[in-house]
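Shown here is one chain on its own, the form predicted on its own, set out as structure tokens.
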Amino acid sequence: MKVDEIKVCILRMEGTNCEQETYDAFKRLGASPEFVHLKQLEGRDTLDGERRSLQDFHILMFPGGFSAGDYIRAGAIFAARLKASVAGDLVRFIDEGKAIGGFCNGFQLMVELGILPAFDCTMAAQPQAVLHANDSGRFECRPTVLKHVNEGKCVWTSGSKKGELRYIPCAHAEGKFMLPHESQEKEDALYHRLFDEDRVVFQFSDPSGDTSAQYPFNPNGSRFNIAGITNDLGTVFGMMPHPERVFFRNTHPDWYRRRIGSEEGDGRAIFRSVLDYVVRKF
């Protein structure tokens, strides 16, 4: 396959206000997005030739924003219409190998949907950890510095060496990620497996790559600075900070002062990485 072949599913509903960049950055790489409202998959209110199905794309894309105006918990309405419309075919979208990606409320987003992290199953039934209110109980918008630290399994992150630090900003009001407690022992188990299954892509991280560095570092609290996760296959993919955001190197927010030559902006190797996946996977 091509990648002007590889057709990318950009899914909105109202709240979300991160998708023109998300589009952007898979056109600028060559590939085919496309804007796809929810009501085109749940196929209502919808005119002749409308309808949208998930098996027309390679590529299903949960944006930034407040979808649904994040009432209730961020994330829940979008995901709760999803699972009542097309549950099954987005497990049929995983199993078949196909990439999904969220950022900050597609993350979010994807906890509720229970395709992350997904132990033991495509989907859960049930979410199976929560994306709660930071510890500084307010919105954190700021720089981060993030360190990759898969071994290879998410193709979200395949171009990028393990240990990489990357800069890219976040914008969130509940991203600390938290996995259940029924016990301590229970609960340190299911984190020592996230890191045992190579589930872990990026964690939060200070400029010398620190990632047991606390706030201002880690921005929302997330035990072992945990700011991304993929599934067991490595095609589903969560985090909380925008990549989209760092498309190119004079959108950091230190470009001026350090002057930076190249216009590749941190964020972009992920974009690239799940492109060249669809192109030898598909």
The other form holds:
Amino acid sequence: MKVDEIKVCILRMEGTNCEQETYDAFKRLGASPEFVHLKQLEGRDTLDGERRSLQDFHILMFPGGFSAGDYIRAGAIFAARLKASVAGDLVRFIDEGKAIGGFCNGFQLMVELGILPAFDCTMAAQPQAVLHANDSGRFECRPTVLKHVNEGKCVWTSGSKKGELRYIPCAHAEGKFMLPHESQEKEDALYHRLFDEDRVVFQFSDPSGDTSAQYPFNPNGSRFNIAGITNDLGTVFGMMPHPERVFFRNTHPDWYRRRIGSEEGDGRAIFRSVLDYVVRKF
Amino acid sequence: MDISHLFEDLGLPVPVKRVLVINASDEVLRSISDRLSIGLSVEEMRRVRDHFKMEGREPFDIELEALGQAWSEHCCYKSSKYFMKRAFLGIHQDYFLIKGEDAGVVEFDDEHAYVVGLESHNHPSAIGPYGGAATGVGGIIRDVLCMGAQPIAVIDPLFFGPLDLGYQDLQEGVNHPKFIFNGVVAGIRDYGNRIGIPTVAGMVNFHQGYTGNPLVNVGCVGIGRKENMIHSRVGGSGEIYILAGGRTGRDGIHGVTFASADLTADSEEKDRGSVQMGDPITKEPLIHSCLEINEKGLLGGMKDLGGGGLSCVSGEMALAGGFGAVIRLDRIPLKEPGLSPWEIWVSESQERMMVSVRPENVEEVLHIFKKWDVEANVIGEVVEGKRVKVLWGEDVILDLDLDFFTAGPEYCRTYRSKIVERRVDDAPFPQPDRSGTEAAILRLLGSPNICSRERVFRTYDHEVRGRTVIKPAVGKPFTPGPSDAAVLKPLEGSDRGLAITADVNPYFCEIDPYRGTLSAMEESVRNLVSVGARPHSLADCLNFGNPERPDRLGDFEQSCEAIGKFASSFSIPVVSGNVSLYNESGISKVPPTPTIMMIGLMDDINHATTSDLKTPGNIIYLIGRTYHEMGGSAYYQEMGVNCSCVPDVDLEMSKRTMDAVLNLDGEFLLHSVHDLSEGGLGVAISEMCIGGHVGAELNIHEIGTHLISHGSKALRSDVKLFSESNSRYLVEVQPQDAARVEDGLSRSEVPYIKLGTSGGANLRITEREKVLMDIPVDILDHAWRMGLTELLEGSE
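Same protein, different condition: the form predicted on its own was shown, now please give the form predicted together with its partner chain.
All chains and molecules follow, beginning with the one already shown.
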């Protein structure tokens, strides 16, 4: 399949608000993104020609933002509405090997939806993890350094080498990734499983690559500095920071110190990797 | 006085009263105005009485309410317009495309325009800081949106009382500055972040005078294609009015009359209902849907509902198009049942937009709103003749001549301008020794008005939309310094940049409103020039006290004159603005606060410069002249010294310096640029060291030598370090470029001094052989970075 044939569904509802830059990222790389309102999938208030089905797309993107205001829990309403209307389509989409990505609020809603971490299933009935309030208690908009630690499972980062550092900024109040704590032993086992199955994609680090660095390098306090994970297939991927904000070098925090604004930004490889995957796969 | 008998119920299904004014005496007129809380003076009530005499009938209560809103200071600028017209409203540039509407429309490039709005939300924020600030953001975004532009940046200059104010010093009815600060910042955070518009710049200032009356100014910039810019007026007779967005409720009743009077101890209780409530998750789809409808060419006109609510918008939109309107008030969707017609008519409930649409497009417009789950209803139509009529069912409950309704009074009230005698006295304290100087610089860096704002702006999403090129922090990512202005890259496929800054120094304006305002303009220019942008337009938010007091109005007049003088000299049009008067309470009046928001443009964002030092071994120059102008300076405040001599502006020198710095920048010769403002040279070079995490070694001996050649005394070394004279920049230059830079400055007749070089781990400043200070950058960093946190957490 050619890259311009790749259809990307940029899904939105009230309060999603990183959709334009996410759309732009795919468009700049030659793919065919489309903004799709949740109601177009649900079939509510749609005229002829406005209805969309997930089957029309190869990549599904959940952009960042504050879907439905995040008043209940980040991503909760968006996830509930998706589950109620298109749960079956979503499972089929994933099982066909199509790619789903979510950044920030997108990641939060994927966890609510049960498609991440998705231990032993495609989509869990109940959330298997949570993105909890930051340890600082504050919204944190700041630069973060991500260390790519994936061995090759994740199709969204296949273009990056293991150990690479990427400056990708974060902006969230609820980003502390936590797995259930039935007992310390069980919790530890779950984290080990995540690492052993090569499902951890990014960890927060300091500029030297130390992934045990604490605040502000780890902006939310997540254990093992986890910043992004994938499902068992490597096709469903969520991360708290915002790669769509650093497509170009000139939105990095310090590009002007070496006057390299027109060069490639650290987020671009993520979009390119997933497009390469779809080109190869379909 | 009992005047109940003057209110006759009409016997309609909803309460509407006829008010007997035609035969009323002055005293009765005053009582009627008081009873309705519409804030009209006796003189204005007489005008109303005479008008209805001519119409041959008594008015209804809803009509008097409508007039109270339309003729409030907030809506019609009755005390301020005279001065603004005289000073600066006439400054024109061909690139200023649409003026006099909700926001100014200015050319960005051949195909695009940017839109600028700036407003205050002061009184609501005094009573309900969280809601007041949030709806301030919401309101200014609607102003930009209703011109047909996508909002791309929010800017918020904020002014509070001292955070460490003792509770025993807090007067009754006044909220503690810390409570107000936390509420305002949270309100901006929760609203701005949720609607997905980055908060990219602003300012936070503390002054005793804001204790009883904080100032919350909010600006917004938008961008759009020129052909999509739309007027706030109807397109023609027969168009249908559609009201979209939030429902109408009792929040925000009498908001504009509340904004047009002094705050009092019982404001908290009495005026609570004047504070609106924001709902970002109604606003966010409202932005999308309005832009979509506009881009499809379905609109005749669009205007947001702000101060004065439906009452102001229905009439103004119709009259601006040369028509009248009929509104069916029973069709307005309400938050709660039981509102009186007049309450519906003047409510300032948030998140509402009015569009006028040709009948054949109504269905499509309603569908688009519905698609976004935005409530929208047909509520009236545009008609011939310049009258606005309001119907409840078949009954006419308001019928006003639009020329009369919208032509508010205009006053030239008595004013008394301050004459400032600029006395340059020697400092009444000895020149501090090295340890005294080192202590002073650390205190200044950690002081409330200079320390890092990271604690605030990290809680705002300042890079959503992915177009913030220069952010509020610059330098090393994890130990950044302050940024002089934000730079955005608004368009896909173009590297043209837009820079934004907001500034004012209330301490200067308090002493000398004229020079203080000039300084605010100059500092705004310097901030833009420091990032490499050429000033292009400005908006002003003029926050002053009660205009019925001649000294307050005199301050206002001086400030307007200064804006006019500076703007016309630089040919920068004032494209938008807002006047907020009556900023006083029983305990304090705010210092004159003319907030300036200035927009600059740059051809290529890849040329942007920042304040952080880049490399060891580069030369550091001071551009501009330093004078003994210590009035209102951060240093004198720290030393507890009063002085009347605030920095002046030499307009010709200011322009030459601006041009020279921009030229050098265009040739890539400047590696860092930072302007000198609060705390002067000492603070500016510290901030450059902090951002670059590198030291510097400077010798300041030569500063002020020009004065000696003119027969004046040499400057004291603390004056050299901490004077806040205008038109000065620090620049970092590579040694191999030094000759070109010096040559460029000399040819432009701009004075400069080579101060020293970057490098090392310390900031070391000497005067000839004498060491004035020698401090590790890490220590400077700590003092500056932790200042606000310590104020917020350490003073409990």
